[in-house]
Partner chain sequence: MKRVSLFIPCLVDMVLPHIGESTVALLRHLDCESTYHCEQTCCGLMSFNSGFRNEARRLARHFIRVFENDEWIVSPSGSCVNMVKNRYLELFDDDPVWFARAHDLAPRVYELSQFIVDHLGVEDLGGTRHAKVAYHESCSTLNALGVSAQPKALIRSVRGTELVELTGADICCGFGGTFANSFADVSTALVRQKAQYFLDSGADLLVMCDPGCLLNIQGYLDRHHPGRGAVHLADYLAGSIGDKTQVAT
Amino acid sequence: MNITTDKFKETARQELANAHTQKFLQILPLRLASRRDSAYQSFPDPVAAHRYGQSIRDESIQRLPELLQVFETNAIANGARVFWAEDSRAANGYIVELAKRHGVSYVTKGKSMVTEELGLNEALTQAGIETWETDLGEFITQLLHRPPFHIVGPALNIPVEQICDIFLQKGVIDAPTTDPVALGMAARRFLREKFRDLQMGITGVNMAVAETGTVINVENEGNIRLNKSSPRILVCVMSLEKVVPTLADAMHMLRVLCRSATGQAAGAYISLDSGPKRSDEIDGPEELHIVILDNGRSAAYQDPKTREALRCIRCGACLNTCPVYGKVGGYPYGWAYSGPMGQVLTPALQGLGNTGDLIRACTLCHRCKIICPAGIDHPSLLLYYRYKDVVGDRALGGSGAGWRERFVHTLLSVAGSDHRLWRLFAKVARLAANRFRSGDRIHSMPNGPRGWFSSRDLPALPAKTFRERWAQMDPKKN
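In the form predicted in complex with its partner chain, let's see this chain only.
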């Protein structure tokens, strides 16, 4: 996948000016966020259920190395083949090689963020293997060559007219229609053909159970099930943090995941697969390959702070609640993971090199932290990344602050540690700012904060600070 995280500001500006994006973003939080809230009420004790989920994720991540080993052992005992992929090249190489070995000409894929992360579609296409996304939204974005806009609805921002055009172009429909149901049915008929003599299916993994070696998927359209049960070879790609200790833990996390993602008590289809088809079974794949992807996660695990990002279960609740995502949508985040989820995951996995804007594109409003069913403290992590970036941390690839910024903060801290200097500083600041006053307002300052003045005024600084007024107040009255 083409990573464009470094263009955050530019893309954000485009999306702010994009009427479709803005229209979709207006309905999104109202729909999904309120559905989540009411779905949570179906827990006897919503707060306890939320906390319990957080503690499961906490335990899963603290015990990660051990749980992965147990998972591997049990998956192999079930007849699955497990491949540990250190990075995207290794993962893509393994999958392409597997497809070639079996003479597969095309594969179908269930919606999966991790294969988005890998850029698997491109790798398969380059090897001459056709790839078909089977989730309706992913199918549309694939045809349009666009990255997913939202984790739950990757193409929710694409107007029906545009979908109609591309479907006509690709032969999915013969006559134009803007009826969403008709478009959905057409895509479904088109993709069902692909399932008919499918040889290889690929899916992501929502959860992996250490205790039983099971991989679990949740969906609403039923396509992942077809991907899993109709081919001879099934490949499930999981990022290594998806493991939970027991089946009971997985059941609770599923309840939390579905409520947080779509406001449903459960997804329409939940499939649990433990191993390939057995000799006495009539359907299911003959070979089950589980690719466990690292891609920077072991390194992120080493630091107890960045480790926290691995708790994420990709529910998307933080996207729906984030005021910044709510204005700019998914594209500016520039990688598979958007919103607050992307802001904590992308730097952990890719380092701070291209994510300087990403970690700062946040007002620290704390809504994501409160809603997160995995217990991630996003604001705290973002502040940590900023710190690491400012000091030019080697391990995370921080770039170090520019001299101007460094100068301002040094000055602030030196003056702020001595109140006489601080008073002087206040006087100078007032004189400097008030040179640009007109009446009791300042409308702009050449060389001042341009961004601020692009839409806001500033009050002129009053002649007396609080401290000076305090000195004038009647001490007996206070």
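With the form predicted in complex with its partner chain already on screen, would you show the form predicted alone?
Below you will find a single chain and nothing else.
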């Protein structure tokens, strides 16, 4: 997948000017947020359920190395083959080599953010292996060569007219139609043919259970079940933070995941796979390969602060409440993960080199922190990233502040250390700034604060400070 986080501002401007995107964003996020709030009320104690989910994620991340070892041991005991992938190259190489070794000409995939992260489709295509996404939204975005717009609905923003055009072009339908049901049925018939002679299926993993070596998937369309039960070879790709300690923990996390993602008490289909097909079972894969992906997560784990980003369970609830995502949508985030979850995950995995605008595109309103079922403190993490960027942290690839910014901060520090210096500084700053006033506003200022005047004006500074006016009102208090 082509990463475009460095084009955040450029893409955001395009989406802000896109009337269809803006109309769509006024409806979907609010509706999903409302469904989530209603669904949580089905818990006997919604607050306790929310906190219990956060405590499970807390334990999972704190015990992550130990739990992964237990999961690997139990998965192998079940008959699965486990491959640890240090990065996307290793993961893609393993899957491509596996497909070639078995003479696989095409594969189908279930919806999976981690394979978006890997750029797996591109790797398979380059190796001459045809790849078909089987989730309806992913199928549409694949045909359009677009990234996901929303983690729950990758193509919910695509107009039916555009879907009709691409389906005609790719032979999914023979005659034009804008009936959503007809388009859905056509995609279903088209993809069913792909399952008929399928040799190899690929899915992500919603949760991995350490105590049983089980991988769990939740979905609404049934396509993941077909990906799992139809082929001889099944590959499940999981990022290493997907592990939870026990099956009971997984069941509770599924309850909060489904409610937070789509406002459902449970997804339509939940699959639990502990190893390949056994001799007395009628369907299922003969080989189950589990790829455990690192791709920068071990490095993020070493820092107790960035480790917090690994708590994410990919429910997408934070997107639906984020005022920034609600204006620009998913494309500007430039990678598999968008919204607040993307803003904390992407810098942890990709570093700060091309994510400077991403970590600053936040109002710090704390809505994402309040709603997160995994207990991530997104605002605190974003402030941490900004700090690491300003000081030029090497581990995260921070750029460091320029000489002008460092000079201003040093000046403020010195002026703030003594009240007489601060008064003198305030008087000089007021006189200097007001030289550029136009009426009661300052629209621009040479060498002014970076970025400020590109989107807002500065009120002209008053002739006297608060302290000076207070002294005039009551000289005894001066």
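Numbering follows the first chain given and starts at 1. For the two forms, the rigid core is made up of the largest set of C-alpha atoms that agree within 1.5 Å on superposition. Quantities reported herein were computed from a predicted structural model and do not represent experimental measurements.
Rigid core fit then residue 426 CA moved by 2 Å or more between the two forms
Yes: residue 426 shifts by at least 2 Å between the two forms.
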